[in-house]
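What follows is a single chain, given as C-alpha cells, in the form predicted on its own.
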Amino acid sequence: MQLAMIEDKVIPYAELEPVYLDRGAFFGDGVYEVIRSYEGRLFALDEHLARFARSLREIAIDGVDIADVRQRIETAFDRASIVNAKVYFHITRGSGDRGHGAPKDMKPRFFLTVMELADNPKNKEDGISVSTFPDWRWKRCDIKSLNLLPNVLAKMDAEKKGCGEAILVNDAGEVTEGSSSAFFIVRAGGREIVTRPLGPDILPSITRAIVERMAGEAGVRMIEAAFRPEDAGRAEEMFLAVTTQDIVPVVRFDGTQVGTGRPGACTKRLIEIFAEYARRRR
C-alpha cells in the first residue's frame, strides 16, 4: 500500500491533501512577491504585479491572470483592514506526485496572507549593522522564486553576529545585494550613491527603483557599478531598500563603523523623500 505520513500519523498517500503535495514544497518551484500598505493604501501595486508576471513568465507558469491576482489581492487587503499591512503571496506550478518533470495540465496553486507591519523608526534613527556573506544563490536571481535556503542561511548567519543583515559577496569578490535587500553605499562628500548594475545575479528591486528615481531630489547621481567589500568599507554612508522598511540607515559593515557611526545626511534626506513619495502614492 502506498502511504504517507504526517508528523506520526501514517494515512494512505491516495488520502493526501494536494496543499501537501505542492511543488512548492518539494522544489521551490514557485514564485512570490510582497507588498506593503501605507496608512491604508497599498503601495506600488501595479509595479509589484508586472515583476510577478515576468517572473512567472521566466519559469513558465501559464495560465495566471494577473488581474485576477489583482483582485484576491485587494479582496484580502479590504477585508483584513490593516492599516499598516504586509501583504505576502505566492503561486507554485501545483500539487502532484513528486518528480522533477511536470504534467503539461497542472493547475497553478495560489497562496496570500495579510499581516500587521510593525514599523521600526529606531533602525532608521540608529541604522543597523550588516556582515557580509557567500553569494551561494542561483543563477537568476533577478526571478523572485521561492528557492531561498541561501538567503536564509545568511540571514542566520547575520543575526548571530547580532546583525541586522547580510549582504552577499560573490565568487568573484563583488557584493550583490543583501540577503532580503538591495544594497547602497554613498561617496564623494555625499554626491553619489553606487548600487549594482540589474542582471541576472540581482533583483530588479521596486524599492531600488525608487531609489534611483529619487537620488536627483536629493541632489545625488546615482551610480550603478560593481564593487568589493574593501570598497563598501571606504563609504561615508550605506543603507538598505526593501518593501517592508523602505531605507534603513547601515552604521556598521563587518564590524567596522561606518562614517561617524550615525546614519548620514545623504540617507537621512532620502528616507524624508521617500516618506513624501510613499504619501503621495496614496
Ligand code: PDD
The other form holds:
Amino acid sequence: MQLAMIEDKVIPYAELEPVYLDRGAFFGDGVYEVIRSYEGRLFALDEHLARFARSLREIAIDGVDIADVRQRIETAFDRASIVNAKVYFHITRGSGDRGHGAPKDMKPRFFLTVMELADNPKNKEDGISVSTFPDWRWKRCDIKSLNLLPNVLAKMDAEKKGCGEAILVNDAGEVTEGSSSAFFIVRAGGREIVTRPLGPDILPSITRAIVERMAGEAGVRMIEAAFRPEDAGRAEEMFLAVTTQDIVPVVRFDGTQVGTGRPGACTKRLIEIFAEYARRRR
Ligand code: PDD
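Next up, the form predicted together with the named molecule in place of the form predicted on its own?
Below: every chain and molecule of the assembly, starting with the one above.
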C-alpha cells in the first residue's frame, strides 16, 4: 500500500491532503511578497504586485491573474480589520507527487496571512547591531522566491551574536544586502547614501526604491556602488530598509561602533521623511 506518515500517524497516500504535497514545501518552488499597512491603508500595493508578477514570470508559474490576487489581498485585509498589519502571501507551483519535473497542468496554490505588525520604536530610537555572514544564496536573488535557507541561516547566526540582522558578503568580498532587508551606508558628511546596484544578486527592494525617491528631499545623493565590509566599518552611519520596519538605524557593525554609536542625523531625517511619505500615500 502506498502510504504517508505525518508525525507518527500512518495514512493511505491517496488520503493525503494536497497541501502536504505542495511544491513549496518540497522544493521552495514558489514566490512571495510581504506588504504592510499604515493606519488602515495598504502601502505600496501596486509596487509589490508588480514585483510579484515579475517573480512569477521569472520562475514560469503561468496563468495567475494579478487582478484576482489584488482582490484577495484587499478582501482579506478588510476582513482582518487590523490597522497596522503585515500581509504575507505566496503562490507555489501547486501540489503533486514529489518529482523535480513539474507536470504542465499543475494548479498554482495561493496562501495568505494577515497579522498584527508590531512596530519596534526602540529599534528606530536606539538603532540595532548587525553582523556579517557569507552570502550563500543562488544567482537569482532578484526573484522573491520561497527558497530562503541561506537567509535563515544568516539570521540565526546574527541572533546568536545578539544582532538584529545579518549583512551578507559575497565571494568577491562585497556586501550584497541584509538577510531580509536592503542595506545602506552613509558617507561624505551625511551627503551620500550608498547601496549595492540592482542586479541578480539582490532583491529589488520596494523600500529601497522609496528611499531613492526621497533622497532629493532629504538632501542626499543615492549612489549605487559595490562596497566591502571595511568600507561599511568606516561609514558615518548605516541603515536597513525593509517593508515591515521601513528604515532602521544600525549602530554596531561586526562588534564595532558606527559613528557616535547613536542613530545619525541623515538616517533620522530619512525616517522622518519616510513617515511623512507613508502618511501621504495612505
Ligand atoms: N524581506 N532583501 C531581502 C533579501 C529581503 O527579504 C527583503 C524583504 C528586502 C527588502 O525588500 P522590501 O523593501 O521590498 O521589503 C531586501 C521581507 C520583508 C521578508 O522576507 O519578510
